[in-house]
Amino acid sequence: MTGKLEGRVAFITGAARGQGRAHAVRLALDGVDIIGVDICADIPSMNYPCGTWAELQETADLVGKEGRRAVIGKADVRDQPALRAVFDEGYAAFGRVDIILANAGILRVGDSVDPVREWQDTIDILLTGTFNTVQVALPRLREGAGAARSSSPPRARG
């Protein structure tokens, strides 16, 4: 049986662990390729540990036992180029990208050292990294919904 979504491709930041790694595995299964990126490093003004590679080789793997391929990479999604970097590494494995889910983020929890640099790194992870994200992967989706609506007749609405 083929999920619905056979044959996408998702961009996922933030897929190392929790809900990223649920977006994935969760896609995965109704059949979308993962291209699966996070920092996989600390952050130094959080006071809990990020996502591991280790973390994100298995979601990789999660995303594998489902039928589903994903090419994974480090990136901070402050970084613009290094997530364009991964990005373009799993265009070039699958030839398109379908689903953008800027996933990415932190939130500290109890009392902060720096409440400012915590602030900073809060709103450059959010807000910074969310438009980078649809920065790099944007212009190749819209590549894919021209051609999608060129070679599909229109469907009936009702």
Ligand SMILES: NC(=O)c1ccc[n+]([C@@H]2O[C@H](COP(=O)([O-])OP(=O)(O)OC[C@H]3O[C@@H](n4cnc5c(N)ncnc54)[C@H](O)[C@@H]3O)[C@@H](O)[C@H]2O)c1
Given for the second form:
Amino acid sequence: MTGKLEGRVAFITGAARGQGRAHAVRLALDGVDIIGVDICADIPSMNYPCGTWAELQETADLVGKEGRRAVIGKADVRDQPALRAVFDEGYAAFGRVDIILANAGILRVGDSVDPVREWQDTIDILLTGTFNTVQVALPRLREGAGAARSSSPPRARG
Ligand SMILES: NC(=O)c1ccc[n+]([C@@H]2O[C@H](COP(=O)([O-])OP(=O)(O)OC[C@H]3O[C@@H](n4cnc5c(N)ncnc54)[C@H](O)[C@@H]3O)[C@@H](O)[C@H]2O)c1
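Condition change, the form predicted alone to the form predicted together with the ligand:
Full assembly next; the chain just shown is listed first.
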């Protein structure tokens, strides 16, 4: 049986764990290959650890168990060139992108040691990180990417 999104490709940030991993595995079940990015390093203003490289590799393994491929790489969504490098590697492997999932994010819970730093990191990751994610992938997003099925093959933009 083929998935309802068979052959499509999703670009997912924050893919090492949590919702990012869940999106990757669920989409793989529907037939989607994954370009997965994570910072794989802790953020000093946060009082909890970020995802790790081992966790990102585990996401790729779980995608593989669903019969799909994953290209993964370390990148901070605040760093557009680094993000672009991982995206480009995935795009070179798969030749298309259909879904952009700007999922990477942070949220400190509890008392803050440095509220200014924490505010800036949060805004930079949630807002600029999302902007960077879309900037990197949107030029390659296929026309009609939002449709579940298309009678004609989608074409790359531009
Ligand atoms: N879980 C919730 O209840 C909830 C509620 C509202 C919003 N959200 C948002 O949904 C998203 C996922 O939440 P989650 O619960 O899976 O969080 P999580 O902390 O388990 O996972 C987030 C992932 O993003 C990665 N990440 C963080 N900063 C990054 C950066 N600068 N560059 C690249 N990767 C980075 C982390 O390493 C981690 O692997 C987040 O943006 C979060 O703010 C979650």
